[in-house]
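Encoded as structure tokens, the following chain is the form predicted on its own, with no partner shown.
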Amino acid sequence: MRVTLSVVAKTLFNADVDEEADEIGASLTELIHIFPLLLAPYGEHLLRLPFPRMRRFRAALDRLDRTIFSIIEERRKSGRDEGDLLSMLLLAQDEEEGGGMSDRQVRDEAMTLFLAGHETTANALSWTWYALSQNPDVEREMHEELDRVLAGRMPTPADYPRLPFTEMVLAESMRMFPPAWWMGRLAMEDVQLGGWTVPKGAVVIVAPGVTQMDERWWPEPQRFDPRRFTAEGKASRPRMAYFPFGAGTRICIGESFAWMEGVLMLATLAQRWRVEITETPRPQASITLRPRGMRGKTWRRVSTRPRTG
């Protein structure tokens, strides 16, 4: 969580939030625990009640708002165009009426990317380390690719397409343990789906955590096998048999960023370290799929190739 928070803050907002990492992490955890309650009927009214959980939720949200609004305020005062996402949001103009975004509008966009951009990636990487620790043959093959391509040096964005097996490892991890294991869509009008009527105002749930374990498309779904994601393997399945980032017009805006970040971070760490899981994690299925109770130990890995650079 700490390293993905640092990455998203620096790359999207050119900000350093390392000193606030513990408080931000605690606030995020509080939001994750309570957010499902808000999806219930009349859930938005729960926030107005003086219950301890609701007070904690509001306090956590206020804490995150302080961070986001301070980043926005600092950038507006400087007037600099850093070429990052925050600058793009602040410079955006309404094509019809003119004018830019208010601080509140920028906050809404930034908060979504700030939270989703590190919570889900941290979960995906944590589950990947667990899967690698349980599948030494897969781990060995990934290390062989890293040694062959990188030879001990730090990976760069140019290396991303040169690490196909590492990407397949991450893809298979997100098949078995999708960070966003369910997604909701609100019906804006009556819709007919497969003989069923979805009435206007209904919320439809689609669940990668279910579909991506369906034996019709994933033989032996409990087996960790990155080779499912070769070009031939992907061509053999329906497109929607795998959708950890959603699909359609509302697909996750950060999908490409998440793939590159996940693969390069996995490559960076796996070159130097191996992980042994000593306590099997339990899936904590809330808004995201967190690994609860995962414990392990690490040790330095000796590369099969001499280090360069």
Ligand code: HEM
Given for the second form:
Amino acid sequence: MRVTLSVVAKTLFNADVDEEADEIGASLTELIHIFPLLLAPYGEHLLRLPFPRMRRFRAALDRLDRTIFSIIEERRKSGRDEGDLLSMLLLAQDEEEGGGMSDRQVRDEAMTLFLAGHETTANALSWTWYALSQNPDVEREMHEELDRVLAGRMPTPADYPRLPFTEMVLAESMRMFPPAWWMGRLAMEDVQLGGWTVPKGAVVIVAPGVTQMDERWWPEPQRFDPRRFTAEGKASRPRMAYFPFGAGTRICIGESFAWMEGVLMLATLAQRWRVEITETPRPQASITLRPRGMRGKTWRRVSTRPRTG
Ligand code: HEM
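For comparison with the form predicted on its own, kindly provide the form predicted together with the ligand.
Shown next: the complete complex, the earlier chain at its head.
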């Protein structure tokens, strides 16, 4: 979480939040715990009640707001166009009515990106370490690719397309442990779907966490096998058998970012370190799928190739 938080803050907002990382992480955990309440009838009103849980929720929200508003304020003060996403939000003008966004609108956009842009990637990487530790043959094959392609040097974005097996490992990890394991759609009108009528106003949940374990497309679904994601493997399945980033007009806006970040992060760490899991994670399924209680030891790895620099 620390590393993906610092990546998203730096790349999208050119901000350093390392010192606040623990508090931000704790606030996020609080929000995630209480989120199911928001889905209940009158959920938003429940949050106003004077219970300790609700107070903690509001405090967590305030904590996140402080970080986001201070990033926005600093940038407004400097007035500089840093060419990053934050500057784009601040400089955006309404095409019809002119005028920029209010602080509140910028805050909402920034908060979405800030949260959506790091927790999911952190979960994906954590589950991947778990999967690698349970599948030494896969781990060996990935190390072999890293040693061959990188020969001990730090990966750069140019290496991303040269690490196909590492990408397959991440893909298979997100098949078995999709960080966003469900998503919802609201029917705007009556819809006929596979012989069913979905009435207007109904919420339809689609869940990668279910579809991606379906034996029709994923034989032996409990087996961790990155080779399912070779070009032939992919061509053999319907497109929607795998959708960790959603689909359609609301597909994850950060998908390409997440693939590149995930593969390069995995490559950077795995070429030097191995993780031995000492406490098996329990899936904690809330908004996202977290590996709860996972603990491990890290071991320094010796590359099979000599270092070149
Ligand atoms: C492994 C990492 C990630 C996963 C699994 C993931 C997954 C998802 C999913 C399933 C959705 C909902 C799509 C839908 O409803 O159909 C979504 C939306 C979104 N994601 Fe991601 N995401 C990841 C990383 C990122 C990153 C790195 C960013 C930003 C840089 C990001 C920003 C967003 C935003 C802004 C939305 C809302 C898009 C909209 O409603 O139009 N995500 N993501």
